[in-house]
Amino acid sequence: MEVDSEELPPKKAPAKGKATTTAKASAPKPKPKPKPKEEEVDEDQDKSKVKAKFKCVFTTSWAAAKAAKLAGPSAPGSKAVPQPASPDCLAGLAFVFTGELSSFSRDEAIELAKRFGGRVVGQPSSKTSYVVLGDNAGPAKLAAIKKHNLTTLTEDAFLELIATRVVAEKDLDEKTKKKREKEQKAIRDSAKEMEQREKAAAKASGPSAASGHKSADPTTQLWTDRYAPQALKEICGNKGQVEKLQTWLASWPVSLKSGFKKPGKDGSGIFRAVMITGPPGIGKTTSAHLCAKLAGFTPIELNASDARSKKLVENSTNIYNTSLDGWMGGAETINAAGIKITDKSVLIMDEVDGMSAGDRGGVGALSALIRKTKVPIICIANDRSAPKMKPLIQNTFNLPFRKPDAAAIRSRIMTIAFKEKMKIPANVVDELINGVNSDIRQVLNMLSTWKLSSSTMDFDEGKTLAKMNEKYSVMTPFNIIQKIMGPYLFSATARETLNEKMELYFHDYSFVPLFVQENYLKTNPARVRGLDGPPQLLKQLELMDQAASSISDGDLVDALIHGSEQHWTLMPTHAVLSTIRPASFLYGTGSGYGGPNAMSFPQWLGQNSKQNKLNRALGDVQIRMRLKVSGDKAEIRQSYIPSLFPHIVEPLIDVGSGAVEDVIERMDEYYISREDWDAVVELGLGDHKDEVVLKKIATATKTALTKKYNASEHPVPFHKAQDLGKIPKKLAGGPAPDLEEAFEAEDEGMEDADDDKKSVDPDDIKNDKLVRQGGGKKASAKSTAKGKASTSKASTSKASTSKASTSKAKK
Amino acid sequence: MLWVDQYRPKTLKDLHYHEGLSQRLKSLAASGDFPHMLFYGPSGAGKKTRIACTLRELFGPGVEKLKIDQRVFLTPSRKKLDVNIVQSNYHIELTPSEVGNYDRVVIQEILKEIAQTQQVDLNAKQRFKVVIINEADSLSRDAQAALRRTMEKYMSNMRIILCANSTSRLIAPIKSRCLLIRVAAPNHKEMKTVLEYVAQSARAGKIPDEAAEDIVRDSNGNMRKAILVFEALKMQTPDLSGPLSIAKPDWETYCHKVGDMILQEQTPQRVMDVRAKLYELLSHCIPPTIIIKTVAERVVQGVDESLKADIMHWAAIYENRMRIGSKKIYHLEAWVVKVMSLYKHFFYDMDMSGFEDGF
């Protein structure tokens, strides 16, 4: 299936800028026509040979010059990343990107800026110092460029700009030195502030090493234990959160006297516990354990390492603070969990979300637990919306963090690099942090291996390496329609190949082919840019027909993947003819969120439901009908539904409650109940719309209708057996009464009362006492309901639900 | 009651068309050697009503004292599925496609229930007892499958008689071995014989001539359709004199509405006008080959000669899709953005060699 021609330009492998380098580092020859698209390789600059391999054929003038002459389509590929003057030539400079380059992709050049040094910002403000100008730009940044007075560029201009600019420390202006000089010594005064805290602690383990007691040699332990934070300013990001778990953590004594009365400034103090949640790897557990200790309270940590169980967890926990063994057995007494006991402890009941079959009863244990517990207690999870958090949320605080940005992270993961003695500039940490999604951990974890072969890293290197340890994340619907959808994707310049977007498809395929049928038609298509007038409508017609032609292909698929014989592996098929052809087809800029073309949620749902409720509705009608009529429910909704409509519901609406008898008699002939009338209307369309004519009948008129067909006798075409099973559990008291019907059914009762009194009948009697048993047991359950029933009004109620249930019997 | 039931004939020698064809029911039903049967023809053509003629005449007027049961059913993977079934001493009648893909559990159960057990009644005119099975046209494969053992094992205890619109979607297995009845629709003339008779029984008396063209015409060989557009007639202008105006079905209009979107205008905006539309109609259980089939026709008045068979020709594809595919608003919507390209392209009178190729 043909997708797109264009979308698969020269695709540039991630590797081949390191393997070039290596290859020609040794021998540069001269390149008679540079391959278009040739991989920047390296700005280091101890590198100096490397640059040797480009033999830069294109003078900026020469460039510009061509890519005038390229004015038009656009030439994915056809410019080469010239030789930079210097490798962080375009270092405090600050760029926004709007519009579409023709060369290169938006992705790609925000990286070269990236590379060179520069920041790149989304929106133009004042402080910007270059917005590199596309075609079809944004209007919005446009207006802002004109507002701010900013220098634009041209692709080309950027290029050059890469090409000449030399960053002389003279030319940094005051604030930005200032900054990296300050950015520099905090890094080493971090840094040695680490040594001697290594120092010291080997210094004190080194006795007690002596006497067996093991204490790991920093030196081998894993980085991530190794540079876990030691004081609160040295976890990265979410600072708001940390404090306020301190400030539980210090009123929890307070509040505990009080009763967990006082609120407290942010509310925390009538929680006994607070949940912590976020992603993994942005350091949950490790403020947790920082706060707790910095509170002066020894943390037990529970994880899903350990069992736990209800019994375990109300065993092991010493929540209620009056373990003496600390006291009795010296320090070193453990409880039955192997969890050290002391008189001030916070429980830290880690990765919650992993309490799992094996644990049963855990999560409701520990609910229960912080109901009643004396110590504070500390929930960690991840996901706070999963349904086993729920008996959770209720009673805990939250307190949930977020995924830190990487200029959060940044110093401290180059204070670290620092230490170990690794050279990795700051524009490849952050290339590593946004790699893996800002997982500290993670990223930790890649450096202390990277070390092993090599100390230093450059650009490519980092983002190979976040490449291969890349996170994967599950994006939205939403998110992914507005990507697929989008200006980007499809356009000349895109890199992503065709299983790349295949993979968008994959993140949820029940939900993206839906997605992609309801917003298709959303966007204002790229294809039909340029194009005016009437052609640009036939253009637009001529997309829209072809991804519309597509989807129904793709429901083919889709019939077979589902269908009787299961062609699981259809779903590549269905990837593309469903999602990736049509957005092909019709990609462009659509409103985003809001607006009036907003991308939203599929129809299809709800429609589908909806269809299925009336279906069954219909087939109620048609079952009732079925002794009258023969056809079948098709014909029931074409032919008949329309002819009875002037017979049963038009008299309503013409003559009122008059018709009322006759509408009923009608209704009788074909075996049609009152909620089968609900379900006539409801089928209506257009002008017999149950809205229209709902309104256009008087309430008075559907009472009358209600009251009267209740009050009457009906023929019946056949019984339910559930409507058979339902009159018991009536009797045996379900649900307690209305208000209202008590108080009718009380009034009915004490002239019923006096009634019985009169006239005795020996059947009667016999009859009253079998089920006087059944009636008391209704009659308490409407004292219960009532609060307050006296014993005289119950006898009475009790006296008419016989009666009640009498008549009953005699039907 | 409304006509079309009250004056629905009861026996076979009361049917006013297709003689032979009662003929031969008649003498089949004599024969004691029933065989399966297959009733198939267009919907209001009067496959129902032959059949319980025909049930009338082979076991008497006992077939006509029906009741309506609701059975439960347990899937393999123990769902609950109700079927209803009417049934009289003599046959049982049930409609499996109610319960979409199970319909083979409902066939295996029912029917082998009904064949292991013989006729109970001494007094019965026939031994077998008669299984109707409605909307076979829908049965999926599973179930025709199911049913063609069934037929010849325990055919010795039951007879089944199936219902269609088309036997096109039966499997040959199941053809052979029945006796194929065609029910055609009735012509123009016996429809007006019938609405004469209806008109007569009515005490509605006499029909004019061109009322009863004018019903005949509008409601296209469908019987059902002629006699209760006729009453519905009546009740408006009860002498039936002057220029009538038909009414048509909600449902109708509403389709000739999206007919009319289509032409009126022919943008993205208006698509989805129009799929919300189609919404409508689809969750209001309106079939989507109605759909397709009532716009398509509205479509095609309202455009030139040279397009017509264009939209036909893609209304006839995309209404086949539908049918294999699942989600039908998509081949709607499909169709609908089609005929609004090639409306257009006309329009502008541009090149439309892009339209030839395809399916």
Second form
Amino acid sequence: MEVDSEELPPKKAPAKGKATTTAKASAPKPKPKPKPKEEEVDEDQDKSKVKAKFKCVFTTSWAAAKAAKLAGPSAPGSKAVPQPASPDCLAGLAFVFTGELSSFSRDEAIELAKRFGGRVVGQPSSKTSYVVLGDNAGPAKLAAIKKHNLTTLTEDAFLELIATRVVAEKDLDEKTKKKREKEQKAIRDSAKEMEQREKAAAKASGPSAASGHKSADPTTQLWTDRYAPQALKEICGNKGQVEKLQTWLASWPVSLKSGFKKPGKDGSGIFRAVMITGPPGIGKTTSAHLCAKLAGFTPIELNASDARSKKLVENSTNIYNTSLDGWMGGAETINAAGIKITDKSVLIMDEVDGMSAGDRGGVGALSALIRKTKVPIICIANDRSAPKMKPLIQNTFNLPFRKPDAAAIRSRIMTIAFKEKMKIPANVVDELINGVNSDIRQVLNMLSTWKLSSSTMDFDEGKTLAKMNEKYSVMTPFNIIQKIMGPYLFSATARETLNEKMELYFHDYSFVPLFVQENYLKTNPARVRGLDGPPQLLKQLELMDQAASSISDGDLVDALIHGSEQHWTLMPTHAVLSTIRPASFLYGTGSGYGGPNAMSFPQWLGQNSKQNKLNRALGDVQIRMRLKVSGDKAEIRQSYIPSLFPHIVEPLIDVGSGAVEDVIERMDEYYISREDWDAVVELGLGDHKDEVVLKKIATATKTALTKKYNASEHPVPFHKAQDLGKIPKKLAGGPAPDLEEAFEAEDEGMEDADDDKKSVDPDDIKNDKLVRQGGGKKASAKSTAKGKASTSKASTSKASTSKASTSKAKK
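Condition change, the form predicted in complex with its partner chain to the form predicted alone:
Single chain only below; no partners, no other molecules.
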């Protein structure tokens, strides 16, 4: 190619020599002055050559980078995992993974390290053994590698380490040996203590002479009850929160005596109750019971299986909480559960966030009880932010419990497995713990079920068991957007399927698309990596256009879903168009991944609420002003409000309080109220924006406007009947009244007609039909015909004549 031939080094020297020779030949010898001009020509030619070369190299490098990007990973999924030299060949090593590997995804590489006994940490430190380095590693981790002088491995070197490293007991250093021996000794001692405790319980479970019944054998209990912690040292994690709970219970008598006015070191002394919150299965209830017993209190628990309505809460605990009236029988001081009630009782309300319709009013009654209680109350919930928890938040001391990590639970699970004579490696235990999100009860249930068929478990079996009992946790929208827009979900080595990516959308399908729309432009797209200059900008703009078009298509689908036809079957389509496809274009580093832009909350929600508010305010202004002007909301907004601004707002800025009367007079002319004046100011734009205008109006002027407007009378907008096109009924003898007066006059006319009818004397015998009067046949016939005509209003004169002739013939 011509481009390659120009870049060859041998051709540079001849070109330069040729130019020098030409300059020497053309320069006359006796005149040395023209020489600088020829040198300038030579320099211009060199500059043009450099520019051409730079352009050529830039084009070639951009094309090469684009080709490398389109090629993807060098060996996607093609490298096989080697046969390990020993089952725990990576034991004692700590790994950090950074960048994109050529064959394995990040999760697969981490799983390999854990499978063979290695430990994976997030950030490099002086204790890190190796850093497995891939392409496009983060700058922060590279700086940490250089700072601590760490050893780096490529993907191939990492696989080679698995295939060749053999861990022998003699090869371990003294520090690692002592650590292993200490862990094994702790497991054996804990298992021995459990056995002694069970033997004592079995001895106590014999036939009782007093009761004659046999207690439950501990060996027949569920593992969750059998191996429940009996001491604070057996609780996994949250040591600091447990210590705070102990301090609060120990200082209860002093706080009660002082009237809960001394906060103490941690501020808990002013609260009569504590709120323990956290995910299930991490030891909240167990910690509450143990702390209460160690402090000398008798725990009395009400959990989700009890009815906790307002009536029961008020009746079961009196106002001073010295007894439980609902559970007491006679004069005995024990409740139905056999727990002795003393002056040092503590009420444990478990799962207070689970009070449903059957427990109506229970939260409010419990909050009222907390404000007056004389005994400590411990409330336990999973979600403190639930709306129903608002009455309790202000009256309780917050103690949030967090999920303990695998290292905090591993020792306890290994002790139980050792006692049950199960051979389970530590990495398998970690896999089970991570699979159920650190739910200790779930891990014990899984092991107790597995023990029925086998006493050993390898890594693959543990992974399968954890997958079968996988416990999904609800992610927050911020965590979801960081995962969707992050650099790993759509990378070349990612293993997530389309359905797994769509599951992120269904965590919160109303919020996730808004988060994507708000933050999709804040990443550094991975697809433009390797490009530079204008090609990078053009590629990024192209990706932005594709993402924006996909979001627009998602809005069209959303209109079909939430429209009148309710096409909810289009939810998967909306997930792809509004979330998955835009993220696939612009995924890359962002907040939480080393980028400069932070993922923010959707501003559309606030703007939409403000738009609805201003739309309602504009509708009120238009309704009032239509008695004076004609125009729809858009015309009022675009034409009339800007025209009114110099008359009802600017005088207050220029003149001040002296213009209040003129402003109110102009407002009354257009039926604008004081609230409508605020709406007019808020609808301003540019120089008339409310933030700018309100700063220019003095506070005294606004106060004077409000007082003067409230103290005076103003016209009330209404319509007359003739304005609505209805012609009122005209009455003789005066002008046409309003519609209401017309109805009143009509009613008066009807009343007068009724009075005329009632004015006939009922004692007059002439009006009596049964009284017959003399005066001849002709007169009687006429009177009879006249009487019949009066009784029949609808009869005609012809009918009356025929009836008269008929009666005359009968006579």
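Since the model is a prediction, treat every value here as computed from it, not as a measurement. The term rigid core refers to the most C-alpha atoms you can superpose between the two forms while keeping them within 1.5 Å. Residue numbers count along the first chain shown, from 1.
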Discussion item. For Gln482, does the CA position differ by 2 Å or more between the two forms when the superposition is done on the rigid core?
Written reply: no
Discussion item. Aligning on the core only, does the CA of Asp690 end up 2 angstroms or more away between the two forms?
Written reply: yes
Worksheet item: Would you say Ser549 moves between the two forms, meaning its CA shifts by 2 Å or more once the core is fitted?
Response: no
